[in-house]
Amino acid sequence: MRHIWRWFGPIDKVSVRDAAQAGAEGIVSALHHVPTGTAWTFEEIRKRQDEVRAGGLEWELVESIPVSESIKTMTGDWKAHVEAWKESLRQLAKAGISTVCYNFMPVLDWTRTDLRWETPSGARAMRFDLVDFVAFDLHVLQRWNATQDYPQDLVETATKRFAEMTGDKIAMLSRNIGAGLPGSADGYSIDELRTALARYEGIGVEKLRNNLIDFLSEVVPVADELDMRLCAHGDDPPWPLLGLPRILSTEQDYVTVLDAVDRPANGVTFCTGSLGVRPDNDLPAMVRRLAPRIHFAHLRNVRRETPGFPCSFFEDQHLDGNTDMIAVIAALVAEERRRKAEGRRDDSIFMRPDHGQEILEDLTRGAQPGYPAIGRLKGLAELRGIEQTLTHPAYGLA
């Protein structure tokens, strides 16, 4: 697999040289200072290889290019946004990108009630705590009809949280809940968001997901012209939120919008951490049927803390957790195999260690939530390791 690592730009507390040292072959980032809507122009593309290449690496992956809540519900300046989404792509072809990762979860981004959750042995990790979830969701926000949503014993569990709740501890909540995509400054204030919901009453899964074929529709031709891949994020966590319907929860959710786009630039960003939170979804099964369709894979683990789903869970360490990173790696290595003998060019699948738990020096760095660096490094590590074990030739995998 080729390694690579996030960055969020200049403000990024860990640097491309620190990514370099910890072993990241190449780099994911984006313009986040760019308006949602607005397009990208090749010069802030080129400024922003051109940090990158100041640190020792090459810019290689984007992650990712916002898609508008406008586009998302289609209303207002939709087509305008799409026409901007388009012109990024002919930018970034023109540098010499060509993979593009974007996910189409409606008004929030990945969910956490905790950023910095201290684990027993002293580390910190992102957090979503159910109970608390559903506090916020009752009696802070306050949404309509919102009790329906969840059992009875549930939603008196939740009351009983919120009536012993510091006032500092709910303005965390509502801080954490109401970010915005990671690195960029977008964030939702409780009647911002409160405005935000209201935009998709009337929109289900079926809705949202024929929207998210239109766009597809749009914007997967031109990158086929443009020899370019396209690869979905799935929904964090995997399970409808404060009323928003989510349509990538599932091996199934992926199929369908791949079948109603068949074309080689509409792809998945395999997200483990993501898919990983809901007990039904078998992943490395999922590889291996996916496989041909992944353009990206987004490698971490998570310890659901409660049966079923809905459910509370931690991003645990790369190698422990509930997902079985080994048989995910080893099904992604047979399948970078299987490209290879058909003569592919991208027989070589970008990942990143993705998230990692804050140790060490990372206590201290205050770097972005889910991206120290140590923690990624330590992550990396783990992660070449079982894939140079996996590709050695006395293991058959080579």
Second form
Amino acid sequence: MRHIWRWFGPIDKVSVRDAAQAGAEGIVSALHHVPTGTAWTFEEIRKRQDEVRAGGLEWELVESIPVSESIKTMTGDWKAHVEAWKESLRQLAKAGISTVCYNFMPVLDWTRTDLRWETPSGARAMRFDLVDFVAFDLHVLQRWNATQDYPQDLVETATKRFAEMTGDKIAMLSRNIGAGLPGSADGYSIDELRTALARYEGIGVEKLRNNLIDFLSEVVPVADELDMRLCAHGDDPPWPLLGLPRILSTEQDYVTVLDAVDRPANGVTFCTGSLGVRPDNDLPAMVRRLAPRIHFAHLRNVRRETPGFPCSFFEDQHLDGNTDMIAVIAALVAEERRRKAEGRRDDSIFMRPDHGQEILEDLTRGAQPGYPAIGRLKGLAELRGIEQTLTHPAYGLA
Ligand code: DNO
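Show the form predicted together with D-mannose (DNO), please, because up to now only the form predicted on its own has appeared in this conversation.
Below is the whole assembly, all chains and molecules, this chain first.
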């Protein structure tokens, strides 16, 4: 695999040089300062390339060009935004970057309730507490008819929890959920969040899926022409949130969208940490079946704390948690071999150690939540060890 590392640009407290020392071979980044819906210019892309090069690596993959709410709802300026998206692809191609990750989650990108939850060792992990989340939905956001989305006992538990919450806790929850996590395109105050949700009235799963397919019918041919690859990140967590539809939570979801625009440029960001929260997603089997279209892998592990889904979970160490990481990597390595035999140029699949717990000096560095230096270094080291073992000529997979 090609081991790359997410870098948020000059504001990132973990430098490109740190990434190189951690063993990363390249960088995945985005122009987070460019407003959603606006085309990326060649100059801005070059500037970021130079910033990455100054640290000794290359910018190899984009995560993400944000997809605007107008595109997702097909309202307002959506046509202009699609044109801007295509233009960004053209400028990236000119700069030699050919793989682009994106997501189609309405309103909220990834969502957690705790950004620095203390584990027994004193490490800090990201966590999603279902009861806190429901308490936020019912009592902070006060979403119309929200109680209908949850079983009665959960409503009661969440109501009790809310009654015991301090003002600080409520403010923190609102920030974590509404204001967005690193890499999210937009953040919202509570009022803005209500307005953003209102845009989705009348948009259910089918409509949103059709909007994604229409979007892909526009951008995939452009990517094809430019010899680029697009890869859709799954829903995190993989179920509907705040009454919003989610359409990339399961294998079938992906298959529907991949088949609808059946081109290699229409691909997958296989995020084990997102998809792995659902007990009904068999990740190694999903990798095997979606393999030819996987252009990027996010490798991280989660541990479910409650049965079924939706559920509470936290981000465990890369080799712990509910996902069989060795089986996932074995499936990715098998796909690389298949590609090599087929003569595909992309026979090395991009992967990044996704997230990491904050450990040791991470605890005082104050990097982006989920993106510490040492926690990710540890993850990468473990993942590389597995890959090297599995590909060893004498001891690896036959
Ligand atoms: C979280 C990330 C996501 C991801 C986007 C892709 O850590 O995996 O924010 O970058 O969903 O568009």
